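A lone chain, given as structure tokens: the form predicted alone.
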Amino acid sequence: MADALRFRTDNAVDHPAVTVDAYLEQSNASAVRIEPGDDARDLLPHLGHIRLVEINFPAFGDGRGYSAARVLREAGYTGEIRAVGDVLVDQIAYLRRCGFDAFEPDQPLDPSDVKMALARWPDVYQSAADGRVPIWSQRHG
């Protein structure tokens, strides 16, 4: 895996996370890993106790991880959620839109070209957890 890309000021955890299975049976773990099929609704319960969600994209093509992201930071979780496995540049800014604000992809990931993606749209049109201001309400309040 190439050096995570973090979007955060706090500090990183630093030891493995569990299986969403696994947290559940003893939760007393502050990282968990969200796999493709697991439903991230069975952790909103815990979010208070959890610093660090990953959220695998074993695939490139396989968006549920974006659904998974969208869930927490709508229920309120503020902790870390960090996109693992096959991640693009071509990602990085639908995904930060979806609330991730750190990446761990399998193939480094050139600086300069995530800063090329994540300015190539300076306007939005839709509200999203990222927080940015839609351009529709930017224009009419």
Contents of the next structure:
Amino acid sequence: MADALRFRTDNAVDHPAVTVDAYLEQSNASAVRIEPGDDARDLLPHLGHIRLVEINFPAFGDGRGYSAARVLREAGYTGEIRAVGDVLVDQIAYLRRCGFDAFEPDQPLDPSDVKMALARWPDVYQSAADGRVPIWSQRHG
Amino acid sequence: MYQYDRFDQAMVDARVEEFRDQCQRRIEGKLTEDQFKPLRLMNGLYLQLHAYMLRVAIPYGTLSGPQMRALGDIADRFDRKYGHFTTRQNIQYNWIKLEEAPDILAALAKVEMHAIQTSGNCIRNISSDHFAGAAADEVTDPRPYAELLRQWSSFHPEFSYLPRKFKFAVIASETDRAAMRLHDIGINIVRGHNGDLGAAVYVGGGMGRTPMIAPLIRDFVPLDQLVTYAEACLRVYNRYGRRDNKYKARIKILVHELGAEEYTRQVEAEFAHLLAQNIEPPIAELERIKAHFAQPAFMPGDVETSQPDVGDGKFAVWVDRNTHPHKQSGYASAVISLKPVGGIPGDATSDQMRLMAALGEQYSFNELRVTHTQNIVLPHVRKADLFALWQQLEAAGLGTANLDQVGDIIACPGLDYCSLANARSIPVAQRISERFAANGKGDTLGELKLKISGCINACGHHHAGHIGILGVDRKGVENYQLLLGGSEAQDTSLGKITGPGFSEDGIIDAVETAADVYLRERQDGERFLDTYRRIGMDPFKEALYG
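Go ahead and give the structure of the form predicted in complex with its partner chain, now that the form predicted alone is out.
In what comes next, the whole complex appears, and the chain from above leads the way.
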């Protein structure tokens, strides 16, 4: 956990995440790991008990995890959503917008690159899970 | 037409800097080619057979004179003094250096242009009717809706790593000039029973190796829910679209495998959920965008309503073939053919681009369009100006009168440029156009849409040609299959293969043979496509293989 880049102030969950199937069978864990083929909506009845959802990206080009994170945030989940696996600095800004607030990639990220990537975009065009006010709302104040 | 405000400009400028940084990291070796590839693709930069190719977005095919001039200047500065207009209403430069690509993006940003999402597994440039805002038959100008969707889809955080590329087309008339139902999502803006405008949404069309015509999944989406509905369509696709096989990853396969009914059910459920998320832009934003597309200050219709009768037969033929009825009396939309006899379909030199820019400024309220058939439109030309316009086009080799004729061929870049191609397309197009010019039959055939692809990916729309040609590789030799009966218009249909393929020489003869069958069999007023639909494949097969 020490290497995770977190945008949260609470303490990180200190036990390993279980698979979605394992969680649904026996649900006293507080950390779950979503693989690309899992349906995040299966977790919605249990969100009150979950403190960490890891979303795995075996390959960064498989974008199912972006939808999974947004679905969790749209359901009101406020716990940690951590991107793990093949996560590169070039995806960080989009991942943040979809509700990810922690990153623990296979290859550690250069903090200065991350800072630059997150500062790159002055504004956003659309609503997502990060609460930013889209350009089209700013135009009509 | 749409003009950037400070927000739009800041987003494009940020993108230029991001890409400059990414290129720099690639050149320094901090990014591997595998990591760099999806990043450069989302900026339209491909590695082709001989060089990098840059695809520049022309949103819904609309551009101003200064923008067209800038495209010409970029061709001079960074390429070999020409560019290639594509079937997605974009332009491609074929001889780009990686280290200069960020400078090109910077030059584009100066004229409110970009290459954002012109490639990659994301939402691509949104195409539209090239006569939008001018056509006599439109319900409304579809471009404000395309612009709204352009903004929504730009840098979309959830939909930038989709299973596969994703293409929208937006039209607003019964007559389909944008191959709407051959897109991942086709939108037709229609008037509902209560008189309000809404969107009829078709999902799951496409060409490629598995061509499909998109089914209608909702006949009316209110315009203040359009973005939310699109978001629902994409989320269901992102969740379930196949990722195990890139040839089965397009949404058309998902819609086909789930069935349109089940896909629709899932979209409706997601739509209901998303409506509660309040993600729709304010309706004032649509009104703001619409104001950018206000009608130009046309002259009153009763002044000089017709083009001069100058007694020039060639001009009359051009007017007959290359102009389209305008909603404003006294005006026409004029099409500049980029298909001279023996030319490369869709190519324009930098000088031609600058001339077209000037003509757009002088005669068409500073507006030009790119058609998916790889021609250029001046949408708002006074009929009284047509002769002067035509004379200047003629002088520059741009006066070819062949719109929708056999010489107006769509062709992909093919094996002359493309790393995916199996066969050359351009030389086949050139030879067919030369053949029908030399034998004089081109002028007698009427509307005959001929489309050529150099591989199964179908960038040359061969499935949708009245006559289609598909180049394949047969044991290391280029071979060409012939298809008949396709259409990309409101009567959308997919062409059928006639039988065994032909050599390069053979396919030229085969097209002429098919044209001869039509000339022999046609009845009053029938186009090639009508005759084919009436008499079927057999008479053509008999003539080709009998």
